[in-house]
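We begin with a single chain expressed as structure tokens, specifically the form predicted on its own.
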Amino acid sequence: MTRDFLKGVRDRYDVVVIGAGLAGMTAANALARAGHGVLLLEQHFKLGGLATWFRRPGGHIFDVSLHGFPVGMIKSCRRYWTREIADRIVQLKNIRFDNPMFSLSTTFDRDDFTRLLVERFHIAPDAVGRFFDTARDMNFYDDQAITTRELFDRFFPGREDVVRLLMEPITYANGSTLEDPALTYGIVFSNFMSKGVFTFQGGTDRLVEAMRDEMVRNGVDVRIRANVQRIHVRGGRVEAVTVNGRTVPTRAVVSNANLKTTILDLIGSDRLDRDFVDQVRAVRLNNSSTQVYMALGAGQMIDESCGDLLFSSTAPAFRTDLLLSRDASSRTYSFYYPKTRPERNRCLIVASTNANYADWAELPREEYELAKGNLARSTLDDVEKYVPGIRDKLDHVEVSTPVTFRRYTQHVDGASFGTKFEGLAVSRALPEQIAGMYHAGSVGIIMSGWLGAVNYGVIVANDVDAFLLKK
């Protein structure tokens, strides 16, 4: 007999979350905080978007995105999830870059990074404070014109070492290009500056489950394997979604998944004004990504100077379209330690790339999987740099690709950083075409990431309390 997924399900919703990624899971909690009625769909079986999790035979639990988030992480979550949860974020203390221009390790944060550029790049400590300063100052309000690449050129004109080792881990946690604007650049630079790079000790799983919970605490109805077919309009007002062929009123719809998806699928362009329309189709998504997931058998360990986040690259120089290439020569390693899950005492391995969906997605299966096994050896030649003697430690090694995050997410072409810097005007506007309407998730660079995720649901959650106390 098929299971009832909405079983249960009330008449009537304040609000209907659509998408359980960090940002619509951070909408639902702080808005059945406020009192509201929430119902969260997402569908797939397991909460948590990008930021979830899997499990293999032998005990193995692999996070699906190399995950490396600000300071503000702490604070977010403290605030608008539990004490619990911020608690559980600590540092991570060796980040390693190793390519043909350089090879050092940094606490990444500014001063050591200000140590690096004056002592090891022998840049003027007046131009790295200056160069500092003005990422720091950067909001929303200023100049788009300017390109990451003009920001650079302006303080660090014909250093391409500077520039590789500034815009790589940027380009790897959003996939933001030196064609963009610096604006998008500079806040998330800034931002991890800060005090550097932090991750959630114990595990994706632990992190989602701990949320889950939380929601479930609060009042949320939490509900998997529901699959929105519909975002329901009447007079200009959001009225009711369609999930899994039943339809359930609502006041106020919140939607997680992808912008274009939301606006151009889910509501229907014969419902928006014509000019938004056009904005909406001129929106360009961001790149997604190839990982390769590798456990270490038990008992096999990694000499943690192997380091905790590991930017490593073949390329003479920094290039995002080599970043994005199917023949990898840069890839991002994160090295989970038994500390990462203490109770498991395994080493993981996973290797990030950047990647374009149509040259994984227009290949014929068979060669699809000859692909996916070139990506799996490749990488291990390049991991054995670093643990040698890899392939006799390990237990078990897989590949995703932008079409494995395609199935299970539904982003479109399998997107791992949502939209454009112009997907976020787009985001913002949408209640002014449906009241009632609201989108949060991974736009316009700024908004991505683990950090913009959680903030962006919180931002999107006042607007609609907001909303729904007016109306």
Second form
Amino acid sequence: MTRDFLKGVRDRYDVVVIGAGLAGMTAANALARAGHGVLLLEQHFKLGGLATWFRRPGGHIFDVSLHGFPVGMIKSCRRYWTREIADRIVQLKNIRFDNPMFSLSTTFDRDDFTRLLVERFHIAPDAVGRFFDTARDMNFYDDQAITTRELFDRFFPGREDVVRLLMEPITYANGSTLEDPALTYGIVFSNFMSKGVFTFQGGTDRLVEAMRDEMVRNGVDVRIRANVQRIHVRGGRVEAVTVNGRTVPTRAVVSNANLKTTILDLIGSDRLDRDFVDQVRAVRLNNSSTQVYMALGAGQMIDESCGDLLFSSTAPAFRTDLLLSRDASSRTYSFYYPKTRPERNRCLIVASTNANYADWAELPREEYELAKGNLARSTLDDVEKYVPGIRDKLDHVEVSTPVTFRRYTQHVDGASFGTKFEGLAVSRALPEQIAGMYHAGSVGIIMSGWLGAVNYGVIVANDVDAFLLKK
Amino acid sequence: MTASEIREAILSILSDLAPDEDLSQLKEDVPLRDQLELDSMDFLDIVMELRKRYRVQIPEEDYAALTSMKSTVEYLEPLMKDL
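Given the form predicted on its own above, produce the structure of the same protein in the form predicted together with the partner chain.
Full complex below, order starting with the chain above.
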């Protein structure tokens, strides 16, 4: 007999949260703290969504996306989670770039970027200052017609090297490109690049466990392996969800599932205004990713001078289409030293590349396996430049593709960074279509990544709290 | 609540949100943002705290009223006078 993952579920809830990604967990926690009855449903056997990790024989734990918190995570975690979580967020001080245009190391803050741009790239100090100020002052209500490419051209015309320095890390962090609206760059940039890059000491498993404990303390009913099949709407209002075949009544729903899946599959387009459905269909998803996970054997160490994050590329210039190609020429390496999990004393490397779902999903089985092998091989060849003799030090190598991302997150096309800009307006407009129906998750580029997800969870929880108190 | 009680309530919320800031020198009609290190999430937290503590609902289109201490108190007075 299969285990009942919904055993003891109550007759009704104030809010059902679908999906335990960072936005879903944060919204659930905030709503439980506000005194509402919250049920959190996660289809996978682990909480966290893409804030995830996995274990492999030999004592290895791989983090999928841990390096790269913006400084704002400290404040948001302290306020919306716990001081213990916030206190474990530490800076990564050695961020490296290595490509045919330049090779450098930075602490990744405004002062150091200014120094590099002036001294190494010979940009006039006032141009650098004006660029940073312009990016910082951008907000949501600004003109959306200007692209990030045009923003760079205004301040650094003809300087592809400067574009690369300022854009490559953002592309890694949220999948955005030079063709996206400049305001998305400005908003993310001011969060991400003003005060360095951070990580969570103890690993993703420890972070998600601490979040789960806090949710339980606040009274969230947390369920794993709980797959929501349907959101029930009657008379323009949310009334229940069906999960694992059981229907649970609720006054409100927050979906942390993919925006398009939520609206087109879980609710169903027949329940919605036609214009709105057209808008939903027109939302473009962000790309997916491939990752190569490399674990060194016990006792094998990498010198920390290799850096914490390394943006490595053999491509002559920064181009979005090249970034997504299956013949990866650009990779971002996260180096995990024993300091991440001191008790394990291991070194691991995770190489990430942005990728298109279709390039992988349409391959026949055999070719798919072959392509994974090729990706591992070319990645190891590349790592050899930074860690000589890497193959002899390795204990475990594994590859994930957009197909892997799709399987574990159930996101359409394995999207690892949510939607393009227009997704935010659709996500925000959902409650106007159906009373009590909310979406919180990676949308619109600016609400993506670690901090975007946490803060969007809070923003939506605020709306839901107001809705629940109305009657 | 009177205007001065509302002002005290706002100060209490602000001191919880920004424990390191000195609130005694706060100027009435200068934007809070220019005097304190507040971002858009902080303003959202003020809205959430007002709802939690006093059940006051502030719709999103009115958030601009929370610019300075003076404008905030003036906006809240009719909403909180019967509390």
